[in-house]
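Single chain ahead, by itself, as structure tokens, in the form predicted on its own.
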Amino acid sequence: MQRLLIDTDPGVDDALALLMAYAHADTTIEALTISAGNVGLAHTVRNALSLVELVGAATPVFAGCAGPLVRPAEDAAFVHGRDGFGDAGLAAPRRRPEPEPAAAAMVRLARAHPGELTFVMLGPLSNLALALRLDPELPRLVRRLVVMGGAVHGHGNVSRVVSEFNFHFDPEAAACVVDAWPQLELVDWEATLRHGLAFSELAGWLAGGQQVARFYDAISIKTRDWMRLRRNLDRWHAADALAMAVVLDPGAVEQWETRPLRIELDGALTRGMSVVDWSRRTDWREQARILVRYRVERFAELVKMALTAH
């Protein structure tokens, strides 16, 4: 049974990463820690505390960072909807987010439970890089950490255009957790889109009329028009989907490349750059373990399985 304590900023993607964990039989979510990034903190919390009910969940559910550490940033509402989960117009959740702060939640709850969790972070690092201020030894407590976040070939998706979204938002936690780390597993955006699901095949698990498809396909139509319609993409992206496929099985990975990983800082254009030692010229550790490949079919599967659950 893995025990997995996710951070996230949901977000469409993040919501399909989130039910996928709570579909699979073998893994149980001790924690939700959330962060401001697709959109503000107020949207994210009340997302993840939607999703919860929706899922008969009694996962707790702590408020983060409203912001990135240093520098403002800006957010990806034109790709999630205004609120996060595409305007649908969801009711109100009557659940409330715990008391304490996100970053004192994670040291807490690996100090009780020492080796034995996997941090899974689905938006910025800005959580993890406070609970590592509070508690350096962290990362000795930690079991796994798996990191959504990245473009090791510098092909990114933001106006910075070498850097991804989770790493252009908040640069400063992210070098805080890559410096930190002695090993991550990274599945990046360039991965991301080398594991496309056909837009076909996903309407078809979502035309099931289940509870969670119908969520899901509401929730999710305003960022696959604008996939499709805007960017003129062949195939469903979901890159924290992805990460929690590496999470809940990963004998599936088919690939993986371990290398140096240092985040730029500094660069007027490459700020949030992910500097991966391919050639390994330094001597800088390498603590990444970066996805190359991941089974498609094993991916989809699991995917399908978060959809038609219920």
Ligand code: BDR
Given for the second form:
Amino acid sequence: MQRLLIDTDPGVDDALALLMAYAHADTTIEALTISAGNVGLAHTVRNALSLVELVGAATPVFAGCAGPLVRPAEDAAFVHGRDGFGDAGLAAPRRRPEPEPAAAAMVRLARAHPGELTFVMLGPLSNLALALRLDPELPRLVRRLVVMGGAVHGHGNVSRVVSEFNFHFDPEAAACVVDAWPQLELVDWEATLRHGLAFSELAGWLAGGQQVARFYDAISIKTRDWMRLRRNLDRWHAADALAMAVVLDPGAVEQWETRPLRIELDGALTRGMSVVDWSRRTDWREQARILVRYRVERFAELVKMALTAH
Ligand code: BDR
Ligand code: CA
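I have the form predicted on its own already, so could you send the form predicted in complex with the ligand?
Starting with the chain above, the whole complex follows.
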């Protein structure tokens, strides 16, 4: 049984990742820790609570950072909707977040279950960076760290074109985590682009499903249209869902590359960039296992399972 702590800023692709984890038989979700990112914290917390309610789980939800650690950043409401869930007009959740701050909960849970929890990071790394500052022993206590972030060849997805959203939103937090963690698994934006799912296939699962499918259809329709019509993409790219596939079934990874990784903080054009030493010129520690190829049929299967579960 895998035990996950998922840090997230839901978010349309975050929601899919969470549904995949909830639908997976050998997985339990110990906690959701929430940050701002795709949209503001009030929305991301509310979205997490709505999703927990939808799947009938009792997962505690901890609110965390309301913004990046150092400099302000723009959100991604133009992709995810002003409320982060496609402005679908969902009813307000009845559940409330826990009183404990996210970073404190991360430290407490990691200490309570040493070597047992996988931390899955689907948003900016602000909460984890704070937790690390509180407890530098954290990397030793966490079983596995999987991060969605970066654009390892500089093909990013924000206006600072070499950077990816999660690292660009809070570069100081990303640097803090990357510099401290001895081994992490990285699912970057470019891997996301290589592992798209056909829009028609997705539409079929959404049409054939029940409550979860109806929910996901409603929150994702605008993002799907934006990708298809505005970005001219021929496939659905769901970064956080791919990261979750790696968490749930690492056996379907076909290729990793392990390299040193650093985060650029100062570059006028490159702030937030993930700098990878591909040709091993430095003596930096080789701590990032970078996803190159995942079996796309398995990814599709995990998504289908999530959307057609209830
Ligand atoms: C990442 O940025 C967010 O918009 C998504 O939810 C994902 O975590 C992709 O760059
Ligand atoms: Ca996210």
